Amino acid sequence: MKKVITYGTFDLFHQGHLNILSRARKLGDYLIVGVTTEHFDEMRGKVNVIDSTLERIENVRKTGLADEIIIEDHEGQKIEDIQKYNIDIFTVGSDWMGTFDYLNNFCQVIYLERTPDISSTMLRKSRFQIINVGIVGTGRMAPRFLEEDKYVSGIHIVCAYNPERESGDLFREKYEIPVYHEEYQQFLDHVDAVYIASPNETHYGYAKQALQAGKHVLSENPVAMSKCDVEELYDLAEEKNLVLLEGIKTAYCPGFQQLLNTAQSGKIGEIKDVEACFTRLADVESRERTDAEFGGAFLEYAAYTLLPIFKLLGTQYKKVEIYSILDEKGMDLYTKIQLIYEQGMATAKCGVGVKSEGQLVIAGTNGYVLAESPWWLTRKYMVRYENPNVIDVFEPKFQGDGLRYEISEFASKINGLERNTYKLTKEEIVAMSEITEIFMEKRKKK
């Protein structure tokens, strides 16, 4: 008898869940299916699990293709149940190849093929929907959104788009995506949501024209150059009752939502000063460091470090300064920028070709809040006080890059659970754009 082992978390189970079942079953002549734990689930980075264990378990009994159906609970299992077993095959989709190939000395491992189209007709609840989301770009941020979706319930990738063909092809290619070059409408038609990854200058025409489409719009930084284009792009959406997510992916993060529980708590006294700092050397031939028009520090990550200070500070600042150190193409390469508000000061600073220590201080009356680089995960971060012998430490659980947390902000609001959106408000998002349309007007200048 040949045995095969295949685990998941099977989570508003679908056609994507009963296809991968199907080809497990035909592998061999038994099948042993392993359904993760909801803690299980959330050690090993899975975010929004909405089903409860025993729901799950009975979605994949009532397929009728589980001869055994286990609990999988810790970390090593997998080894554990293979010999236990006496497993012949393991095997799970190709979206985790390689992933799993130290089982190889055990059993044999076969990863299966995606699903290409996968709809909720499965589901028991239709107030939880599959949500059919298509990749607008096909660049560096494209991968990553692939690698974290599958963290997230809910969030299935069916196509992308890229006018430029060449660029398309090869992200076709590797990860077996349709990915379409013509007609932009063409590509909407298949999917439910976009995530738009496209260079900066594209982000408010991609958008605008998905929500007339009617689709829900996740949108990387920044959504639009100028106030007046944010706030039409949220007004559209709002009168269509679509989400519209600018994709900060900090914001989402729970250690930085803790972050900020902790500075507004009162331990540190009144909050007086807030200072953010992100720099990254990007490559000299990069997009940043070449697009003298769209590149550059402050549209690559303005937006991470004032998002503290609108939090903690508000957006009723007085006066804003910015400040640049330009390259030969008038491309900033570090930019500073300073707000002055009623009582209280910040400083915000980003570059990409100048590097500086990437902390976030959070300054009060009785103490202060330091985050140190990367502050943008939080991952770690300390309070201090007068006395230098009193340091309170905290440790916020983070999980893969961040972008998860984004992902799952945006289907969790797609389906209504989550529709508060404190987290980044439409007023932040617009207090962002006037300074970024005070900078770009700065740049045409010069």
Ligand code: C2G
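If the one shown is the form predicted alone, what is the structure of the form predicted in complex with the named molecule?
Nothing else is written out below except the one chain.
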């Protein structure tokens, strides 16, 4: 008996999938189909699969072509399966030509011709309207957004906005995207959604005007400097049924979600202390080091370090204290935030002019989670115990620079696929804004 195996996501099951399964079936006497899990797809960079694993399995089953269906959930599984199931032929569509040649050491590899003019990506696009996005600000973040946006289908960047003509023109020449300089409203007329990556103090104004004009908003953090402004924006978004998403990349990164789950799984006992540190030395000429009002370590990185603290200990702390090391202009080179809870404590440290070990330590009554820099783009973390010889290592895969997960969340929310906001809640954002308010008050007094 000749055994054949093939794999796929089979999202929005279509003719191309049916054709390949039927051709694969004809290559032998017994066909095994490996269907990827959502988690595995996310890990290999397919961030916007629509059908659930069960729906995708059911669609393969309904073809009646598979003698057996298995789940593919990790890298390297193909070799395991080929050996385990005694496979004679591995087959996949010609879009993968060459990629699986290494399997020739284990069985025969056949690339079957791909069906032209149909793909899950095309169907995803036709199913949902393309979201036309405008980028506000043409500084450092905008090119990163352009780069990462390619990995999320359904999003199209149509224009950018920058009141400073010179910087806008440079951007237009380099990226060939129209850039508006004058009327923000005119720019808004061309888009369904905005990505705000302008200087910190301008986020609130741009976000508010966009929401008022009926546009969805993804804003770099912080979206506003005070609790009252943050609440106002969230209320406005809710009232108009629009998506408002705060761009704290870490929150949307699958590895970080996994780390939180591990920390809360009971493995380390009860969580008592969270220490998070994020420092990046900024150029002395940069906005972060020169803008005494809206630059500095806190406004740059505090949200990232507060995120795991709020996620693990909640937002109901009893006491907060903020200490900063300032430069001659009164801008914080380094800031330490200490939070006291009923049942625990936490420290958040951030720096633009002081360098420290950028790690996240979650201490519990049985052990601790340690994630080293860059823990905010979670690729690896471990769980350690009293016994130094026992170490559990976790290495979730992480693609690109993390922005694609955030963009994908934004697109899914706009399309109504993801209504849940657990990855970053309004309550957490509001709690961050309360601390920002305290910090800004102190800054003003100085």
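By rigid core we mean the largest C-alpha set that fits within 1.5 Å across both forms. A quick note: this is a predicted structure, and the numbers were derived from the prediction, not measured. Residue numbers count along the first chain shown, from 1.
- A movement of the C-alpha atom of F394 falling short of 2 angstroms is seen between these two forms when the two forms are aligned on their rigid core.
- G93 shows a C-alpha shift of 2 Å or greater between these two forms [criterion: core-superposed Cα displacement of 2 Å].
- Once both forms are fitted on their rigid core, the CA atom of T9 lies 2 Å or more apart between these two forms.
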